[in-house]
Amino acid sequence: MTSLNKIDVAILGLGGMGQTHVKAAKDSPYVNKIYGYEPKLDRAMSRGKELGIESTSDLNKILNNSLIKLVYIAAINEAHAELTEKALRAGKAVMCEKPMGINIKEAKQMLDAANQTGQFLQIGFELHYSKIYTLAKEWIDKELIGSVINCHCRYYCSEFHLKNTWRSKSKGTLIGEKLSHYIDLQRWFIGSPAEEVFSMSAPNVIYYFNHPDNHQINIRFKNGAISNLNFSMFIGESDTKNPNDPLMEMLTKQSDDGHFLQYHIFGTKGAIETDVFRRRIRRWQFSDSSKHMISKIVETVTYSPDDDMEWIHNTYGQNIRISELVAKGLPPDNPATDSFETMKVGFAAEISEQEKRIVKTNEIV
């Protein structure tokens, strides 16, 4: 039997997200060793003993290193951009976290290193790994719904970014910070490409943020069909989770205080929604009768609690994934020019909110 391919590994910032990457990584059975990288000493050598893995602030080690063929980056949103470039002209593979780049220009450094080098990028859109999505949009390719012609998410949560941290006090908006997730499954589901946006945002409940909290994001596709992304992120309760209270789940509380995510996918045969806090995909099937269209549900899925991550936000499915494709010598599964478009959208959003106008992504250059 053939031993697997092992690689070496770096996940350049160590926080919350740099931890899920590793605990993937330790689980990979395509990683040998895992290495760690924090720019300030004193957190590095702390982050690293708490994760159990070697790690430094000298971020040279890590890219001098030939035996790292593989580079996760989970640091802030600002650092994405030169670090992915600096990995990819060192000779790694890359996986950066979404945004790609705080503006166009910084999306583009990174997709012209990654042409110019010809080395493997994934941008982190997980969500192209997680089941309730890839089961939707399993449907949509089978033409159970027909021709997707509308497509409408519904994002309603709490402010969980908290005062002071990089993430309120950010340069870029929730479009690329969290959005651009959302977006990417419309262009997904729709699969034709983004021609028009149209964005408005109202006057900030959450007056120590640096950007919007809020947003209505309208795209027109080439194909013809639209899409329509509604968020704010301050009518769902806060406590989301009693914990005087072991019965009481996270998720079960959140579908009834306010909390929303859902897909409404309109084909010219069917339908489909997602909705995270019911844990549940159902699909319609349209037909026709002598007095007017009928209109039926045909196939609903549900999944429990303890699948939660796997169903909606399957960071450590693609984690998994990508080192093995590294270490096989494979193509990303999404290419670095595919999540560029759905940046390109998200870049058009935040200008039409600025000059209150229709913005062609063609504009975006």
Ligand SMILES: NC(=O)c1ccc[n+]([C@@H]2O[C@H](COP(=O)([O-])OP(=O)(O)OC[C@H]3O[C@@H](n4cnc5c(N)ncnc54)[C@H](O)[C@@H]3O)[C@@H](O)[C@H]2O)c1
The other form holds:
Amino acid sequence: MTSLNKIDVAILGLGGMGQTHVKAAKDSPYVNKIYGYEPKLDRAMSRGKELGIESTSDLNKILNNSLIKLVYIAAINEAHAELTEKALRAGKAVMCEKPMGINIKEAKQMLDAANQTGQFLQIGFELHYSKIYTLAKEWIDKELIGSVINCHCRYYCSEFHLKNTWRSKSKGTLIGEKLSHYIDLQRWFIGSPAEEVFSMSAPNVIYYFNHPDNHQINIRFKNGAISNLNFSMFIGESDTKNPNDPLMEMLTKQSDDGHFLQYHIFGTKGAIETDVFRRRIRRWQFSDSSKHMISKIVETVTYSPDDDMEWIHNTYGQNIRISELVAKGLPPDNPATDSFETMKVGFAAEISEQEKRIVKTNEIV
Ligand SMILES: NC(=O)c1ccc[n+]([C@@H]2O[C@H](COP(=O)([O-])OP(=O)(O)OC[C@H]3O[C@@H](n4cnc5c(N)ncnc54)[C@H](O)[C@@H]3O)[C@@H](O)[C@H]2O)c1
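Since the structure above is the form predicted alone, I would like to see how the form predicted together with the named molecule looks, so please show that one next.
What follows is the entire complex, opening with the chain shown before.
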């Protein structure tokens, strides 16, 4: 039996997402030693201790360690471009959380560094690994709904970014921070270049955000398909921990309290609906009759609360897979050039909202 080629990895940024990365790295059969980095010494030491890894506030110790082959970047969004470029130029493979930079200049900086060094760069669009969306994509690729001509995403949640944190004070908008995932999926499902973007945003309800708390993003694709993404961050009931029923887990409660995270993917021969808060994906099939067109639900798949993470947010599976790719010297599953196209759509939406006009993606260079 041949032994696995194990690599050392580092996690830059040891907050909530950094912790998820550490857990996946500990479980990965491809990872040997795990290092951590935080810019402030106290935090580097305390988080390293809490997570049970060796940590430092000296980035060069990570960059100059030739045994570290892969760096996971889970720092605040403003640090993504600089950390990615430094790590790539130090010869590391990089997996960086979305967004790919907070503006087009930073996204380009990251892409250029990957192209110039020839190093591995994958952006953390983990929904490409989440079963609810991989199943939708599988049904599309099998042509079960014909050609996708329209894709709607409705995403309503509660405010969980908190006052006076980097998220509410961010220089970037929620389009990069949250909606880049959902634009990325629309591009993936439709499979044609996005050409035009028209986005609007109503006045804020959440007064302490530096950026809009709602967006309506419309995209027209080269093949004629269109998509819409409707987002607001204030209607879903806040997490009150439900004192009357501590056993009721959150997704079940949120399934009917204002939270929505649904896609409707309309094809020429059928349609797909994904519904995170109902833990369900369904497929319709269209057919003809002498009187009118027939639409019928032909497939419904549900999953249990125990499988939520694998079905909805498979960051863990993504991270293990990336350690495998790097250990085996394989290219990214999802190339950075593709993630760059998603970011271009997001930046076009930001301009569209500011300038109140349709923005062509080829203006974004
Ligand atoms: N599903 C997803 O894709 C998903 C979910 C959550 C977070 N994220 C992404 O993960 C990243 C981190 O989010 P989080 O929820 O862990 O936030 P967090 O606030 O919990 O952690 C951020 C960490 O970055 C550290 N940090 C600040 N400046 C840094 C720098 N220059 N270098 C290194 N570290 C630095 C902070 O001290 C903090 O520990 C963000 O980019 C976020 O968008 C992705």
